[in-house]
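Taking the form predicted on its own, here's one chain by itself in structure tokens.
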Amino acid sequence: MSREAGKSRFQLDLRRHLRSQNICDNLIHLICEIAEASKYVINAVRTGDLGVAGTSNLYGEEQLALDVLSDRILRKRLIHSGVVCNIASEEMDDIYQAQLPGPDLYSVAYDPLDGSSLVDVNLSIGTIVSIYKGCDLFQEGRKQVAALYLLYGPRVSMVYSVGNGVHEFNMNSLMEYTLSRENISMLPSGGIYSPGGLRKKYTPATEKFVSYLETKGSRLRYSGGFVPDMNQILLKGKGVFMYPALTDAPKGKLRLLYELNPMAFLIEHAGGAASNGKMPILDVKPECLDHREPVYIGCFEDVRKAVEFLSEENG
């Protein structure tokens, strides 16, 4: 290839690498929504109030005000796509019903702004998107048709997967998503690990999971924030993260719906695994809104090697 047809090539935007996987225009104009939805979220992130915003969400944790403001913005962005029946939110009690069910209608679930209480610090945060076909949120992560996140650091990026490669984008001086990676793919093991959770709270399985990660001379990278960590897991192709059970807490933190499956949809698709211990997230049926799970997410080996500690605890 030339060193123009690379340029040319590597200059795409994001509509027309979308046309090029095969999929129909309502899915199309859905993520180009979300991605337009990006930039007023990365402009309230920039200028907006870093208080609170004196109310809670549905599982009573305080509600900053960018955390409303950026669930605002999505979920205006996506009923006025006219594509979506059903929106489920981090930031909403129950279920937003955009319109009513019909054909070539999507559902939305999204954590709007993951990390927000690291913006008062300047750190990388971000959003994570989920779509199924239809109106139904309830339906295992391996049964969605796209997922994808979008990370506010230094520079603003777009990674998503139809799935068919999983593939960044980065935002320009112009706020046009160009493609800069295609057919991301992960190592079968890596060199870095990003632990939640307090390591006094692990379960004795967990703790020799850590224990052998620091053997093999894994190096510890834990920002607090599941998009930043996850996209540098996916971008450098190796390593893992883990939010596992706690000896107070055995679903762990993180959830279902919002996190783990657009997540785990997206490092699958790139070679990589997840898993909650006993089978993969993307085998999970959600439960309910606040669904959580344990989670071991990165390089397929060490993510079975996690497994295999935790079986052995298991029996």
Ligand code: F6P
The other form holds:
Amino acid sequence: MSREAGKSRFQLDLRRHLRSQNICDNLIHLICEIAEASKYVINAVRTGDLGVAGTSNLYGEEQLALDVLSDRILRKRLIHSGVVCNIASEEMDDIYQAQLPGPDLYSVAYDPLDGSSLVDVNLSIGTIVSIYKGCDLFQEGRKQVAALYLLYGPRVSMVYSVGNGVHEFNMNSLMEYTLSRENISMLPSGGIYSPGGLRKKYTPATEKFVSYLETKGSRLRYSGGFVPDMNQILLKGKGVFMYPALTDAPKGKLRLLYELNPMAFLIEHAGGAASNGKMPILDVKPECLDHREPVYIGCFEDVRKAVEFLSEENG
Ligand code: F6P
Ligand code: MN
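Having displayed the form predicted on its own, please output the structure of the form predicted together with ligand F6P.
Time for the whole complex; same chain goes first.
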């Protein structure tokens, strides 16, 4: 073996990277605990039961055994972390109080297994996490202190931000998250579009926006998993994802607390934008755990263009 080939490339692990971010120890601990929990979620995804749990969530959606298990794995870890007061999960009906309010505690909202209905056809899925300082989960997304997602694809990756750049980690053969890309930034505009929902239910303004994207030559990239679809846009630095208002669902489908706020935080910190068509997603005050918003998220100029089309419709 040549000397060069024998040299092991230094891999910066998640904990060390977090230590360089000038954040408090409890937040470092919390993010590392989520990363640890994800290893059990992956194991459940890779080997677990693909059937239904026989229960439904707050939204009346049938829960898969994997949804329930992933939720339990994450919740248990958060409770035992000792640094979390309130927990909200897409799979729970109410906020769970892990401990009474105290100094340097955090609250966490998460979607434990977004896109779980894609597991049986072996497509990529993920976990999405939003973190606030203190115990109030009904704050604007702009007040998040950290956001992250884990992507379970051919490889496992994690993308996080504590408000100081957006960074990607890949899981190595020892199941450690090591830095692969630091300070990810997005182009002002790009040639990918990911349109969610039924097109025949789009309002005229969204239809015009889609025609605009098609005319400018954007390529359709939609897997049906929010995490992989957004990961492609973020890491390639180009494109726009939308889940617009539909004629029979004026608030779209995606949830503010568990899906939109954390993703919008990451995209904005990478130089992109996220809007509900009227205002930035991160400025929307959540009204309930189930709060949904339409969304246009990705490159800054593409989102601006969507808002321009929609403002004609919104008056
Ligand atoms: O949890 C919502 C979700 O599964 C996302 O992962 C995805 O972007 C969206 O729903 C897909 O919805 P639809 O099938 O309506 O396009
Ligand atoms: Mn989801």
